[in-house]
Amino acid sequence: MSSTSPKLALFEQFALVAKALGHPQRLELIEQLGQGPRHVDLLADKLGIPIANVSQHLQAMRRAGLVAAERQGKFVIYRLAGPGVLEAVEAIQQVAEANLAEVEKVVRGYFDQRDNLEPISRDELSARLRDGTVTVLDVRPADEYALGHVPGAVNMPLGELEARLSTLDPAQEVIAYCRGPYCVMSFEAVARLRRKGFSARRLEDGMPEWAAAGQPVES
């Protein structure tokens, strides 16, 4: 009579988690849930895919322990199971960027074209917020900003940026952030601000990582 070894049993469960992460739309859902709890309809609208597809992805991730859910009235609200989910995704991103030529091509071709300067770290931004020497822009949509944002950050979605430039102090450096390290909105915001003569940089990652690091959050 054969039996599965404890190590193999564990590896099977680890593989279940890895498999649940193995779809680009699931990684996109994790990025969205990193902004805060969401119901299926809103997630489907954010990603532009059918509700049924979103539900299937969420159920697979729930079975793998990546997301949790609770019912609130007629809605089922999903959230990330914990900060370890973001850490797992970050590890995947780092391995891919270090070892996959196609990832390097996209990073160098798109992201570095728009911002090839060193991003500001969370600790440096925290210190400069205390000193009052920066203007922080949250360029995410207003509903995501409302779920939680860097203290004192001004919500200025990318589509509103150029129309509201006159409200910014040109003497202060502007720091932009959005959903995460590859969120294109912060790269675009920094590029547009520099073209208009502002000193601008982006935060090294995004709001989920800021919160997960224990930095203060307003909501």
The other form holds:
There are 2 protein chains.
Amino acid sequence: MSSTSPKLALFEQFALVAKALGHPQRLELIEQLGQGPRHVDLLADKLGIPIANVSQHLQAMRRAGLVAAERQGKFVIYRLAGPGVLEAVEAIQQVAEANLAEVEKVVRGYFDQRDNLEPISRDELSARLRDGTVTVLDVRPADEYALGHVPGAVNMPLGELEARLSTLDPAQEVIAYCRGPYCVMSFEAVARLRRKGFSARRLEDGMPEWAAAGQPVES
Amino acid sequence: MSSTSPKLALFEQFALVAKALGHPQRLELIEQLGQGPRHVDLLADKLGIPIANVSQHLQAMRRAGLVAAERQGKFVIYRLAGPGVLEAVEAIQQVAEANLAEVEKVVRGYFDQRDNLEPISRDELSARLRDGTVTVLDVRPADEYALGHVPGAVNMPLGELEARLSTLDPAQEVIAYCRGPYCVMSFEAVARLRRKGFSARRLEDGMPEWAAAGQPVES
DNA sequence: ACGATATTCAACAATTACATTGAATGTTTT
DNA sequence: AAAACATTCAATGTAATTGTTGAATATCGT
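Next block: the form predicted in complex with the DNA, after the form predicted on its own:
All chains and molecules follow, beginning with the one already shown.
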């Protein structure tokens, strides 16, 4: 671990951070924590993996300076160490999207045509919210919705989508969002809505980015 | 490698990219390639590790979409897959700098006081270049200097620094730069210059960022 | 076609990362 | 103080990564 040259010492630290990001479930944990501080139990539930496993991943990320922990009663609350963490993940996602054919294949698996894929920007959604010309759909699970959502958004988790379609106005365009730019639930929601004849698009990113951009959050 | 859910499939791809960044020597390779396309032999020379080893790292990075390769005669020329790669590395470095005590310790090892550490920005250097009130020092090896440098910069690799100090004007402030924000050579150069009584500072980043910002490059 | 050079491949041993299990720690509640 | 709960630790086996070596491949110059 320790090295002779200071240059290598630096690069080893950087590599430590990158290595901590190099695991799908740790990225999933960061996605969750991007929406707000959470305790270990809940995270294990969300990911569907053993608690001890989550604990170990979280500690690996803590060693790498990605997350911070704080004890509150019998819970240990983890949170992202700073906004830079989400930025780093985004940068990595962009590299993957730009240079890895596999990523585009998966993303495109949700759509027939490329041009249908165009998402709506935060600013545009913000403007159309003021006009009231859109229905905003938060397709995350109810507990995540409860901890903060876009003002006026209707919470409709994927599982309930079909059953509650009748409550939506078919004349208005529907904008779906979830946890982030690569949260698959919003892709899936848009696909299903279109199949039912709705005009639907995705928000370009998700809740943490919306909040980070200083947009209003309702809870 | 393949997975059931599309969500995991995506995250596995992202993790692949991050994992490819999770090795000090691969980061060093990216630093080198950030200055321009290079062939394997030269990279092995720069890092001081076996050619086969470099080849393997490069291929790992190619699989992750970080670098691209192209054959030119008997050489295989590698280059960064896009500007996003440097951005991702920078994001990771920022996380490390912000949250890992170890990084600051190493960086600070080159300086006595914190405030002396303040680097000069690209814009400020650009302005002072026009005034002609600074001496700009490129402390990279001669071959890297030859492939492009800041206009008017004097090439003075670390090894020759002391011997050629007499050619510098002690009345002018010296700005040193090298390969990037964490290239240790510029830190070392500033430290040595100050020990000799010069007024010296570092450029906040290095050559690839200078070129990426659209600043003029001389070669 | 031949030798020289640049890169990659294949195979091995050493190390490190990973998931899983059950026990241990620390905190609240009773 | 004891029970209940959330989290961490320690130990295990398995899989993946790493560096090294030498052979294999591809290209150039003659």
